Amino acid sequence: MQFPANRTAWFAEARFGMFIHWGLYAVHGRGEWALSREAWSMDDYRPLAEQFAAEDFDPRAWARLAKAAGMRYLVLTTKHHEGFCLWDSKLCAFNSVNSAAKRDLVAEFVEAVRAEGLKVGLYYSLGDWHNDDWFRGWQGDTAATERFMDYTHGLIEELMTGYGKIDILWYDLPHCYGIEEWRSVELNAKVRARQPHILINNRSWTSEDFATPEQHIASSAKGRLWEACMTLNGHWGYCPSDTAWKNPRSVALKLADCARGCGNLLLNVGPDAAGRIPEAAQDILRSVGQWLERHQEAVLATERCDLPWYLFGPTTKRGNILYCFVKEYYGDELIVGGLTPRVQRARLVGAQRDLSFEQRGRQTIIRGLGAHASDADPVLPVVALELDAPPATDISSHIDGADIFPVLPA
């Protein structure tokens, strides 16, 4: 298949996206993976849809809440595990037109996300604990299997067909079944088919455009986009009495840990049932958004930097310009090891203060940032170096001739 030219570059720029998982789930607020986890009926679950009304469900302030934290796009579950659709499907009746909310909820996001300029992203679970043939096929019936593939390929073509241009497919839990079951490449040849620039996910057995590690931040290959998605608590669901936030602080860090591997990171938001994302959730994106917007030169467009971590944190690097993250240094001096070409200035990027600095032997020192970080920024501070080389470090040895680990003794 011929892809259009430049189509993945927004996504190889993006750095930061905001997940989110609203579902059924939101009703009883015990997080996404409760009806299998408390192992409930179908029949007790299905009327969860008669409490789902999404009464303040306002898409336009999810975007722009997006748009405040410096996200470029946004990744609706349109159906989780649980099955329930988002959308006006005409081939699962189980779905938001038919509960209490009585309203195409995947219309109005992704009207509103365009509205606001950003990227629409449309997850769609793969496996599915509401369709019986799903677990009929996976115990063996074949016949089972063959409608439950052609119901899958069916519901992704209306979402593919029925709200215009979509950027991101976002598939998940493709297990219990195998590519040549699921049909995957027929099935993305058919997506691609209705929407020629999108971009797909690895989760449906194929490698397709970009790589999702799950809670962590694994760097891709060298040309690989990738994409790691994260919660901001320890659900994906709405959960209220999961107060477990990461700080402002530890997300910037997170983004900064992508951006050194040129990836992006996805936060997650659970939104209530009513659909309304969390007050606490939201005080966190905003302050980060206000951090990236002081330091952005640090985390956009910048390239892939391969230099190994710092005790301080993570780098990132831009021509002969190195960012160091400094989540914690000790006194007022900031030294780092090993770094081979000469510094010609230092400042504090959010502040635009320039540093003073010396570069002795193997450790280049700067100092003048205060006598605890959060003197030099209040989420984060980031050092530019600017160098008279591309970013460069040499730590084989901590003094010269020497062994680091020499042999110990038998």
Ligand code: GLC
Contents of the next structure:
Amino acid sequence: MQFPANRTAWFAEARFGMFIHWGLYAVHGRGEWALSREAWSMDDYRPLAEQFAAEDFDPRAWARLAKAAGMRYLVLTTKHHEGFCLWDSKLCAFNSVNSAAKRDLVAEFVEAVRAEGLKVGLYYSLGDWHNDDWFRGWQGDTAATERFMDYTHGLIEELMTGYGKIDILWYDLPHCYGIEEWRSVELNAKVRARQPHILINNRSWTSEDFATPEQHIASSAKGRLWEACMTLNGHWGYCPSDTAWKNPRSVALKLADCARGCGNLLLNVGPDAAGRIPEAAQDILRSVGQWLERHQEAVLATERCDLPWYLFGPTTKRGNILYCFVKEYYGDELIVGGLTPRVQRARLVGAQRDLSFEQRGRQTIIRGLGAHASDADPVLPVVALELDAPPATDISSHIDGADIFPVLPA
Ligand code: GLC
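Having seen the form predicted on its own, the form predicted in complex with this ligand:
Okay, now the whole complex, with that chain kicking things off.
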């Protein structure tokens, strides 16, 4: 397969994307697994489509919100495990055109995201509770397996041919069948033949372009593109009773954590059945976007930062600059322990203000942050230390060079 040059460059630098879980589960508002968890019969579930009206669906507004948050791409669940297709499928009648919405939602989404200059990602669940062949094949009916695989390849073909250039194909739920049964290698080769620029995730049992740690940040994935996907409250699908939102500070810390391992954060929202992203989620994303705007230099285009300490918060770096994301400091002072290069300048990034500093032995003492972290930044303060050499630390103890944080025997 001949890949276009720099095919993955945009993704490697994107840092932040919006995941959108939207389907019939938005009608009942109890999460996208309710069909399975609550043992709904399909006869009871299918009519939810009559209530899925999407009357306020405005994908331009979704894309603008993503932009305001500093996100570079969006990934929409075109079909989740429930099997309902958000596009005008010729192979699956259980789709949005036949629902109260009466629209090809994927078409409108793709067009709007592109119009806002962002990248388009399509999520597709391989697992399918609506298709009996998925169950039958799993129980050993080989003819059903073949039918289901043809169906799967056909639906993906529709998505890859009917909507212009697609930037990401995001598979999910390959479980119950193996790589041979999915014919994943053949499937992905067909996808790439249609969409030479596409990036494909690692959830069809092949490794493809990027890893997808879920609800955690695995910055150890060296030498490989990765993207951590996370919920903004505790659910992927719309769930109005779940108000346990992550606050902007916690999202900013997660972004920093991703940046230090050169990965991306795909942060989820779950619109309601009308197509509205909950207000609380919108507010958080806008606030994160303002923070990111103030702190771009510390989050975007940074280099991998494997410094061994992680005391006051995550750190990122570029050249001789070390960025400290300050989770906490005491009084007016931040003391960075063990930094070996000499500091030439200390700056509070968001406020574009110089800070005073002193280096005593292995302590770098930074002053002038203000008495409370909120004085330094309403979301999360970041201190840039401009050094005379690339960031490095020495945290060995003064006693016999022993490590201050000895690794204890297991
Ligand atoms: C989990 C959820 C699934 C969701 C996915 C996103 O696997 O069970 O519903 O789509 O995460 O990565």
